[in-house]
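There is one chain below, alone, in structure tokens, taken in the form predicted alone.
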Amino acid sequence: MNPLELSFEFFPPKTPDGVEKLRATRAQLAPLKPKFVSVTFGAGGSTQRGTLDTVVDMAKEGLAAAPHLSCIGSSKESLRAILNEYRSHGIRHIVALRGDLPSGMGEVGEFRYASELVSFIRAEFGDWFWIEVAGYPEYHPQARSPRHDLENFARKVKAGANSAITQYFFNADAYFRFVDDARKLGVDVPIVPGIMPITNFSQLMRFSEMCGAEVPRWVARRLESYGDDREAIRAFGLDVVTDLCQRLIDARAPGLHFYTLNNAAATKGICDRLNA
């Protein structure tokens, strides 16, 4: 049996202390031998420099680093320049996203959909980049319908994506149905489930409301009952997410992509339990 393929998402730190913290986090997770690590990209490219610097720093450590790149609010010229800079540093892995406009910015730019970004990257750079796209097992909160969202996902893949990473979820059946439905539309690339460790109840509920991920009522009520008992929240969260991951592994998911929030402990705890 092949070893479980892991990948980790980080965000670009904004302070010197944050830079050192992220380096320590990477050092703790490096023994898990991730297939790659990704670095987020702020709305409208607001963290562009930080994303680049973080990715280059990681690449120097020998990690296969994949910057996120969002197209909304961007021009072809600016995206071409960013991609050329990544290529000059030997970066060959991109997470291509539509992204969000920063608050107050009214211009959508030359791209409206991630499928257009994927097509642009392929037209400009051929096969230089391995392209990841996003999938939504519980469908994107701005989608007109689940069917429309699924068709958008298939369009992104067929534009030239190599693989996909999903938004996090806590209902394994939603992921299984999403994969089955995507296959029926001709999507044949790996669809890697996104995993969110649970460490903070209010933060989890805030994130989930923003991205449309459903937190099962029984999980939310149990977490809420712990109040400020952080250890109880972490212990319960470890049980819930480890069980989810084991179910995905048993169903032969192609890997696990962890949203680490630049912290190692929860992700490492889950992976240790899974004997990853």
Contents of the next structure:
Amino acid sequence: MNPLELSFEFFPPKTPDGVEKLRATRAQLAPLKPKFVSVTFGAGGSTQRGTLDTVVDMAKEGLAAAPHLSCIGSSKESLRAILNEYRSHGIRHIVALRGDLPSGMGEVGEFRYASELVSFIRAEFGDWFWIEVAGYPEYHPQARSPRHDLENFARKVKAGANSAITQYFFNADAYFRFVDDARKLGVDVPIVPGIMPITNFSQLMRFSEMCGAEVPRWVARRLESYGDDREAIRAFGLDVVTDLCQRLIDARAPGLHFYTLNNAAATKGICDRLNA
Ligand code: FAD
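Show the other one: the form predicted together with flavin-adenine dinucleotide, since we just had the form predicted alone.
Following is the full complex, with the preceding chain placed first.
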């Protein structure tokens, strides 16, 4: 039996076609028996309804579904209402985030950091929710310093998180060091590596630039050299990300959380190769 725990992240579809496509993606990934599936959330209200609808849809299929919830730009009252709605649907798992304000939206709201959201959820809902928080092996792009970022991560966990999921990375050593450093600060919850399958060079570079994840030069150069040859990009991406996952598994990472981007093929390809 393989004890590796998998989880899959999706975003809320915006069109009826997208809803159907996501159902098909879930059906393709279901045989991998994920521990849970999660659904992202747009700060400032863009996809809030979509997150709820998608999570409820998934829960009806019997999947353990976890909505992401970001607090920046929100009031206590609105977050309380969303959390109450999740509770009324029997949802017990939340990914608690600060989020990023969409450009042009200046109001920070009543919460500045994810640690404040975690404290709020614990104060208002006790132990009803299993709370995940985000971790950054290559550090959050706005962090004052790596040390400060680690201390903030530890603070967030101590505020009441049960588990953490990392930003994606392609350098396993960054993750190993991050986990070691977090342990030294007293963080004892599982820190699950976030995995980004590689299928599209320009999209990967754009995302990585935004979230502060490093694409190693040799990976970027190889991907770039394939130009429009999507098959070659996928094949190389599959090799690179499967090797990364294998290193993480060998080092006893507590699970793998896949950023699926609502596509089953790349995630399934990696899991099949890993025999997960
Ligand atoms: P925080 O933990 O609050 O950290 C943000 C920054 O503030 C860091 O630089 C930190 O060092 C600093 N900081 C924290 N506490 C303090 C303090 N007390 N004093 C000074 N500085 C402090 N975004 C979305 O909009 N929707 C999503 O669904 C979503 N899902 C995500 C899932 C995962 C697994 C990950 C890794 C990220 C996700 N994001 C999502 C992106 C995330 O919202 C951004 O990275 C955001 O910029 C930071 O969120 P956080 O919860 O990590 O923030």
